[in-house]
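Here you get one chain, nothing else, as structure tokens; it is the form predicted alone.
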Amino acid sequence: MKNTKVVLQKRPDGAVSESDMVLVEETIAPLEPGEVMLEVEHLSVDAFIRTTFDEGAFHGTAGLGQPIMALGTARVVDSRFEGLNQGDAVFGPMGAQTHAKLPGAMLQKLNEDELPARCYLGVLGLATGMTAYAGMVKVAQVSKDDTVVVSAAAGAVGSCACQVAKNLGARVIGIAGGAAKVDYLLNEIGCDAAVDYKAPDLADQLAEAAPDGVDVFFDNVGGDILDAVLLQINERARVIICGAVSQYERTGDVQGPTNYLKIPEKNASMLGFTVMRFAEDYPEIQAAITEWVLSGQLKLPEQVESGIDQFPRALTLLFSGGHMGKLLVAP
């Protein structure tokens, strides 16, 4: 079987460029016992992918000439693994390619009775909806009396995080860049207020949106936005570090918060997490999210780029802020 894959041809120095990646065609070898042949249907474009381009990355280091790491959904074409059959939908580490040959043990068979398979990359995605739910429910323990601020709120995780907090009864303020994203947060996602970080008056906007301060900050960005929100936190606030997209393409040291002394001054906490910490809770998390989706209480608009050749552009788009909601590639 023929396969087209996107491989890393050189490690970026700072911002990732489409030229750092190249398309390669190959013929996939026949299946061995325990393996499954897959036709990839959707690939998730996630910020963690950029971190794999660096040596010693937390999520593993992408090898030069190897398919770029990406989670995805696929359809089984052929199987030598008991429990997976032709036509089954599966989730797993597909890599940025049109077809994949993987050990069946690495794959999760998907139930498509209630939601389509691609939802396991979005609202039910490990790196998206499940991360948002775990952060808000398990880590921040959001309640109806909280004022919650979410950075990168128009992105996939942020969009879900805002809605999870709303469903828990909190007052939610989203931070995003540009008038279109502010409108998206207010009219699509249902935030109570929205802040445009690209405007020159970020601190004033935050103070106006949260006149009584911030109880929970769900941060996906880091850097200057983290510093700005730290100045607004309340007594016993919870600052939740989910990601730091502003730092992934920096050369040199990561920019840490200069206003971190607000944490002890306010008897607050700063907690980091990954969704893997809550592996034993995955069935509970997926069930809760599914119930919200089916009842219309949680939605995640999608932007789908068609063709595996669009994967490099989609990855750069993720960091330029040129999308809203969940960014996918359909090979």
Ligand SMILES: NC(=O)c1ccc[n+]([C@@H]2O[C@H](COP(=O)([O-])OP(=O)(O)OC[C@H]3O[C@@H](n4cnc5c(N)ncnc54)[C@H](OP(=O)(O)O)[C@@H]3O)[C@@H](O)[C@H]2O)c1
Contents of the next structure:
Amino acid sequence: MKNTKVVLQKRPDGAVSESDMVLVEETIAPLEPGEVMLEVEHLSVDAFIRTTFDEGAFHGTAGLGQPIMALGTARVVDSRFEGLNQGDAVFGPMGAQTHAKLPGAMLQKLNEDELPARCYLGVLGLATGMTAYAGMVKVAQVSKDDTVVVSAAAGAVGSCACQVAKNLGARVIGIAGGAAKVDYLLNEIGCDAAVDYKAPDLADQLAEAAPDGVDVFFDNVGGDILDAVLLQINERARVIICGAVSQYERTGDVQGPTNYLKIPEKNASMLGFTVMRFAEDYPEIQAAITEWVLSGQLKLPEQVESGIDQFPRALTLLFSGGHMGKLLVAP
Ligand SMILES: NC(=O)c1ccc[n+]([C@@H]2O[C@H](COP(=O)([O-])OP(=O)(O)OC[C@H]3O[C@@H](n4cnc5c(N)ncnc54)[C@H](OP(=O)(O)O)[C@@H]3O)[C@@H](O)[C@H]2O)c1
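Here we have the form predicted alone; I need the corresponding form predicted in complex with the named molecule.
Every component of the complex follows; first up is the chain already shown.
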């Protein structure tokens, strides 16, 4: 079986560029007992992938010349693993490649009766919809009395997080870059207000969008945006650190929040989380999301780039603001 994989050829110094990655062709060895041969159908383009390009990364460091980490869905083309057969759809750590040979025990067989397999990377995905749900429901414990702000709101996690908070009855304000994303947040995602952080007046826009202050900040970005929202938080606010995409391409130290004294002044809390903390709750979270999707209360637009050669460019789009909703590559 022939495979084309994307490997890391050089560690980026700051912003990731397409030339940091290169395509390599290989022949995959025959299956050993317990293994499965897969044709990859969709790869999830996630912000965490960029962090694996650096030494000492939380999610593990990508080796030079090694396939880039990526979650994906695939079709079984051959199996020596009991429980998986030719034609089954699976989810797992595919890596950025067209084909994969993996132990069957590392794969989750997908039920395609209600939703297509690629939804397990997006609205039902561990690093997307399930992260948004866990952060809003389990960590922030959002209620109808809350004014909720979400950063990177037009991205994958952000688009879901806004809708989860709306479904819990909150007033929701999305922050994203540019007029097209503001329009998307208001007209596709159903935010009550949207703020363009690339415009010069972020603080004024935030004050106008949240005249009564902010009860919950679901932060995907960190840096200057975190600092701007901290100035607007209410008494007992919950600042939830989901991620800090503005810091993943830094060359020096992480920029911590300058305005963190607002936390004690407002008797507020700042809580971080990883979705893995809620592993015991995954079935419950997937069931709740599926119900919302089927009832039309939760949707996640997808942007699908075709061809494994598009994977390097797709990864750069996450940091240049070049996509809306869930970014996928169909190799
Ligand atoms: N805690 C967890 O378990 C967990 C799990 C999965 C993901 N995450 C986090 O969730 C966040 C979103 O990840 P995702 O994979 O869904 O990506 P995404 O939101 O689809 O893409 C990243 C978005 O970040 C925005 N962005 C990039 N650089 C920025 C900057 N310097 N300043 C402001 N905004 C910037 C871009 O939108 P604009 O055009 O608006 O700039 C882009 O759309 C990341 O922080 C990620 O680490 C956390």
